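Single chain ahead, written as structure tokens, the form predicted alone.
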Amino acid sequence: MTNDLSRRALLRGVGAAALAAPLAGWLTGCSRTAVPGTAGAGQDLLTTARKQGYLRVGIANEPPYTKVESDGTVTGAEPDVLREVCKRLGIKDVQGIITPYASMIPGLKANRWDVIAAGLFMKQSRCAEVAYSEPVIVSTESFAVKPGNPKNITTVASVLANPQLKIAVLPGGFEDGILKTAKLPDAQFVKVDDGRSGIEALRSGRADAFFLPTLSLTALRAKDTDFDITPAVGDAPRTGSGAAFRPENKAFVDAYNKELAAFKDTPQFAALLSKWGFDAQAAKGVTAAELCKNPG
């Protein structure tokens, strides 16, 4: 197990791409070797992907948007709609990578992996860069505060009237966009690596409050009860995500979006969401164009 955990560890870091060869069959239940550079940008991925029986999908480790299992299996919301959707489109399986949400992008385009799908909400200067399809997920954001909420933490407008306050985020993430498109100083902000590190930032007191999904704090809580979530935060935008692809595999994307519109249909799609915590519901009738005009 300690092996286990120092090889995840690892994986976090910028060098995940390089790591992720001769570490794909403990990340995932597949025994295949993802390698570097095998769905380029310039080759059909579609047809690369079918020959290969595999997708590589950058991911973080963020319940219940991701989840990499004790296995090393690869699940979570959007892993698992992503696995489902390549098997309508052919491709056997995915292969997960972990990587800071920072690091998302940059991989995608220097081709470490062909897709992300890891709850990385749509906003402005992401779809700029990446084509995503149509949203799998759409979600709220709330606060995870100290018991009680002694410092009345409710919305972006609390923070931003208290400069005393510190406000933890993943860095890259959604709610630092937020934060950062709101002009909150670089002074109230605290920079964490994953949810535990966040929690543990408030426990300790570097931090007044936790920025993130209502969903993947509601999910750290089933083990840490020392702390509050408090309502979704109603100044946040709508926030939604689906999986992201290079801009250069347009013809997969819209391959992709029609098989995830059937499968939308299904029971299966809403048994899978419901599984995860999330509506089924809220995905329907919202676009990827809606959600790209979320400013940051």
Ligand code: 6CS
The other form holds:
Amino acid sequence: MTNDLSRRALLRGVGAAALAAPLAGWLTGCSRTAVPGTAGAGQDLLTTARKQGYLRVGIANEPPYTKVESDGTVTGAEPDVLREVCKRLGIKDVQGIITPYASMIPGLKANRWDVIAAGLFMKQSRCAEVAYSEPVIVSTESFAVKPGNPKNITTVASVLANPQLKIAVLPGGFEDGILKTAKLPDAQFVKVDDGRSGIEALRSGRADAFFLPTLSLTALRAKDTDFDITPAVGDAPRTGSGAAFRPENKAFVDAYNKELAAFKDTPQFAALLSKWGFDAQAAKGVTAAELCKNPG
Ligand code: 6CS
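Next block, the form predicted together with this ligand, ref. the form predicted alone:
The complete assembly is shown below, putting the previous chain first.
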């Protein structure tokens, strides 16, 4: 991912599908090479990525986890770490493709992108489908609530205790999963597409709270201050994520983890995470195996 990534290289979900289809058609049309990095490919993902000069990465555009600048540059804590480790692996560029969290794993499996670096938090069901690198970030969850938190929404238990409450979540997101695992009735969910529409649902009264990572809500509050953010939700699982690859690209993940471990020991890693509001020490203190025990 170069910092002068052109808009052309930054594709929305649909664009990516359009691009991937002819590309995939082109690649699978060639007897020599299947789609890069997938089972049966003439070359493994690392060789292919080095040769073609880039990896395609699924992102969300939810600062500080992922952020797309006005000139199309893809950044944020996870893509910035991915870019640094890719450089160490001899992969010059990374192309970002924006997609909803619910589409990230299906798109990875369909080879619309080669990796997910979006703060896709580790939990049992996801860890069963992808090969995660070791954790890059650890974070917390919070509720955005009306000023003064009039309905006293502070924990998952407080939501379960009041059947009148409506909670906005991103469909297929980690928070959606937490409430589903807790058996919150469907009628209490309000599905929203992204951070902005979650705050809109709160403001309009369609939802009594918006459930999202604490740092994402803090970033949203930089623009609108007409809501409060609860302290970290005590009965939500500890969240953490790393880059997610296709299981068949395990050789790549092993090489990636080796370089990531070296990078995590540098002051540059700590500075990069701190720039986005994350604690590098916290990411060093946990493993993917531990975070993959998260329910759901
Ligand atoms: O892992 C997830 O699904 C969640 N991750 C982030 C960074 N934001 C919301 C999303 O639900």
